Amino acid sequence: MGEGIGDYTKNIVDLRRHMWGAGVEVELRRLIWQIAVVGKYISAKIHEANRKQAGFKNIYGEEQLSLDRGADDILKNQLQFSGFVRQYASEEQDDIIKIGSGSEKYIVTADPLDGSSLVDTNLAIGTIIGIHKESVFDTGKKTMAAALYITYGPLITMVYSAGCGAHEFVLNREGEYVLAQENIRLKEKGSIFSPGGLRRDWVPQHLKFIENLEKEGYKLRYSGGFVPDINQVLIKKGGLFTYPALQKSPNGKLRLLFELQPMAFIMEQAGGRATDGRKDIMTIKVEKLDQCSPIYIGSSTEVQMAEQFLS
């Protein structure tokens, strides 16, 4: 005889047994349990968004900033009163909001939507999540305690970090996160590049970089989007993304905080790497919320060569 219903769903493990079974404090667990549960509240909104701007193209501008600051209200709201954060910041905000009665345990970073203005082109676009137990203002490799992103595109993953290595769950049709992935590891070499910012205004030590993955045969692969661009590089087991210096704008364009620790964090917790071309990306003090940096993030070898091509 086959296998019955209740022999498969025994097979099945969702997010809060893995946790669970990972060893994550309860109060941790709890949240980033929480957080997974909001990704499906603005996973709806944009869907909801999409159907009532069809045919309407003209005014998805305003619609994507609604977006945005949708998202961000729904992360706030449902964070108020967790009982397990303190503070919250996001790149919707001037400044870091006290939430909570102040006594709890951490503070979250927020991208509510990174690539929302890929919406309505139908491309994947992400949350971004950072959970800390200390000040931001330091290096993520003291106050991080996990990171975690959500991908709303053909099917809703996330994949999470506690320190305990780097997983993927699919929402399922019951609305339950379930493992696809436990523990993804990266190769050391890739053979997928995502490199950002416009050819004319690469600084030239990094057109140099780049013409060298492209001598080597490394295929492009850059949708415009930080999360998918990131996702691919992890969910393919190998590659690079890059943002760099540009000429005009030398720290790049992507947040040190609400973007590029927390990938970092996830990123090095599936055996890669990320850098600014000279230093770890979790060791960079933040000194601002807005602060940006180039990143260099993914597999070693390849973020090695960067580092070459750079110094």
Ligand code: AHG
Second form
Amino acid sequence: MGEGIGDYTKNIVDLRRHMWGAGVEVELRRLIWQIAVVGKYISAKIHEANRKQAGFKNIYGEEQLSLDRGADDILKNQLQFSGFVRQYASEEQDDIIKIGSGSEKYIVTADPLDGSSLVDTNLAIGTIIGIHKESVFDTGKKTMAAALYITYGPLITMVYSAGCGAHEFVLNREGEYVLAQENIRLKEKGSIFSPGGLRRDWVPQHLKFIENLEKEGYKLRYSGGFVPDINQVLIKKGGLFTYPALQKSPNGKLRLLFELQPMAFIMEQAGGRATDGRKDIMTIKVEKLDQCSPIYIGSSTEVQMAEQFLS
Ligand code: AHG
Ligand code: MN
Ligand code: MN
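Switching forms now, from the form predicted on its own to the form predicted in complex with the named molecule, please provide the structure.
Below is the entire complex, every chain and molecule, led by the chain shown above.
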């Protein structure tokens, strides 16, 4: 066998071994491992999906595919018996759900399936998880202990951070998450940009910022799936993703608790940054579950450039 993940003559580091070596506290590493396992079940569900719509709407009024609900059920049911989770907050639920006995250490937030409208196009989709110590109605800085996301693409990959770097794992054919990249570090400056929303709905400062990136030769890379779009910036070690304020929705589209803070946590751990244009995403206080925020996330040069244009 050649180089890399399939080469068992090399020293394989799987997820559990990595977290143990990285000194992640025992309950947290068991929880992260269990969530990574849930990713395998969600992936199986995606494979068998019949893509029939379930016939009801979620609280955001978007049409909800049966797949979103399926992924949410799998997560909730597994976390219920994890022994480490006292509350579950999901984009697919109207309220925070109490699970476990109530004395467990963590609260888990989930976007069980991000980008589910892309399933029929065979583009990558994902799962985004935040792990909180305290109430989620605070700043991410204060309450988040860890975050992870899983990308369901040609490969299933998982990136986690428990506060000591961001690390990428690939699910191999044996069903193990094996280390692909340890301590991912973004460069100061990248060369790609991923801009959400319609150009005609952008505010003038944002339009000027994007025009500047175009002028500087940044390459457009937008799939419409938050997870693969962010993953691209991280794995290419630089660049910028933005979903900005729009004329009619000044808070943009993406959700602070379920989508933005987990990704900001990971990006910062990789040496990148995330702001809403003025404030660091991790310092914004979550007041309600479906709170949205504009976001500029990626390498420091591009995020700083965004701040200059927006100030
Ligand atoms: P979700 O499927 O969880 O509702 O999220 C969809 C999101 C995200 O994946 C992506 O960045 C954004 O919607 C794309 O929005 P546009 O279609 O407006 O580009
Ligand atoms: Mn989403
Ligand atoms: Mn979703």
